[in-house]
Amino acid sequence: MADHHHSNHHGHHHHGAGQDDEAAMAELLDLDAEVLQSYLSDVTAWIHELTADLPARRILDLGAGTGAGALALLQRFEGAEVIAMDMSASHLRHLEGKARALGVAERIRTVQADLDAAWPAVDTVELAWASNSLHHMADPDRVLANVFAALRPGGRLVAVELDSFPRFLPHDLGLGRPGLEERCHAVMDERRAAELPHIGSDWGARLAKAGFTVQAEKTFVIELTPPLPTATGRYAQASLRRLRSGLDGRLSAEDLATLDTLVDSDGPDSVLRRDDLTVRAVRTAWVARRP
């Protein structure tokens, strides 16, 4: 599902990220794909039918990360195998434990790179699979390039972006501070804005300029209210302490004082003892075939 920024831990492609950092990461990445199982399911039937005339032998995941979407690709495309390209070399090792736990570590093949980069040879694929990645690429255009030739003629791109980041918490929280999470959000937009100038581009537009013919364009909107899965909790503390790591200075010391109380885990307000919490994000994507 790149991170080149403090909020944006959907991504898998890493620049310098420290090691308790990448730890951290992980373990959002991992709630991450365990609290939107149904819409992985989703987005993963509908691919599974739009590619029905080309079957998937062999998948390439572009910035596979902890291996939510190699795992998920596995689990619908039967007899499949996945090459999964990342930067984060302990992503990718998490991702070979999950693999072996799961029984399907035959199926995936790991392979460090920057996406940015030079790309190692890699065996033609049927299918490939960017998941909130591209729009962290110093250059997607060539990314897009790069994949449009490692497709067989025929093989399809699924490309999918966020347009908007998960939200959890209620407008009026009972803590004084009313759309405190609406206001984090805005001002980590103005950040992203500056520092992912491909946030936000018209990809179907950039996957027809590589030479692309776009298939399809889905819009998931994902909205989970109680009863949620058991790791919601979990989940919500983890992409709030990260979207909290980029708000010193931008935010009032009161907004800031209230983030803290809901990200602590022993406190009585904190949001692992919350029974409001919802989930709420919208993805994007796109099939595009190679002619």
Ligand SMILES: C[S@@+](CC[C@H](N)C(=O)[O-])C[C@H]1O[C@@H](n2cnc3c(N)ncnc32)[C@H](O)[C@@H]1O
Given for the second form:
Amino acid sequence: MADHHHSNHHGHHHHGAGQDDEAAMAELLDLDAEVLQSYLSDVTAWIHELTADLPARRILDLGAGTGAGALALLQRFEGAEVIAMDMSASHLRHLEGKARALGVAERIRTVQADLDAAWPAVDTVELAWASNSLHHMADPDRVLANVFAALRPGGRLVAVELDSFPRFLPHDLGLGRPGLEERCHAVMDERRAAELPHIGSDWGARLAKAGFTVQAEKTFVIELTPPLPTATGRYAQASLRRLRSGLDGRLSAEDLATLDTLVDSDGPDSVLRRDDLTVRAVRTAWVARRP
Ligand SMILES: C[S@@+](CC[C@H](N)C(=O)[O-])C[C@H]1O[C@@H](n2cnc3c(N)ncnc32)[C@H](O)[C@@H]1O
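Next up, the form predicted together with the ligand, please; the one we just looked at was the form predicted on its own.
The complete assembly is shown below, putting the previous chain first.
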């Protein structure tokens, strides 16, 4: 099932701390898919409706991660197969395990490739999906040109990007100064803007520049309130831990201590135990047609 194109560009991801990072990221991506299942169902239903003319038999997932989109698309597009591309071999192995457990392994092919490097040879597809991956690319416009070429005329690319990272906490936690989560995100947004220059860019305009016709754009506002999916506490913990790791020295000692209390698995204030969590997330999707 695996069709690995090796690349040395990101070899540092496979050693030491990088491995822990990837494992933590894989867990976060899985929890994201589990907790936001209803959003995934909504977005794939919307795409299914907008591509009724195709039909989509072969789907390309760009930056597939652990397969949130690939597996949801397989479920929605009966009879289709998915080519899941990612530069992370460990994410793809994880995705293969999930596909086997769901009994859909024969409908998924994984391709390890750095999409910023040489574009792997793939069959023409009717549908491509890039969820929260384009902003990671060094040169998204080149990636869009390659996707354009990989689509048959009339085929669609669906690009999904985060408007904001998910929020979980009430404004006043009853612990320390109110507004902790917003202060954390303000710091991280600033860091990301420097490290990921394409985050938040005008994807509709970039798709048009690459030759696509934007067929539809939709913003999905996700607001989960109790009763929440059972994985919500672990999702909040994994998300806040990831935030926490970038905040040393950038937030007051009091805020850092409060955050440590929240992400710790033990204690009454752990997010695993709090009953005042919600999930607020916003994602925008563009459906773009290759004329
Ligand atoms: C935030 S994750 C999104 C994963 C998945 N699409 C989802 O929605 O759950 C971004 C993914 O893009 C992959 N990625 C980032 N840069 C890449 C590149 N240059 N080539 C291939 N994959 C890349 C990462 O390995 C990661 O799996």
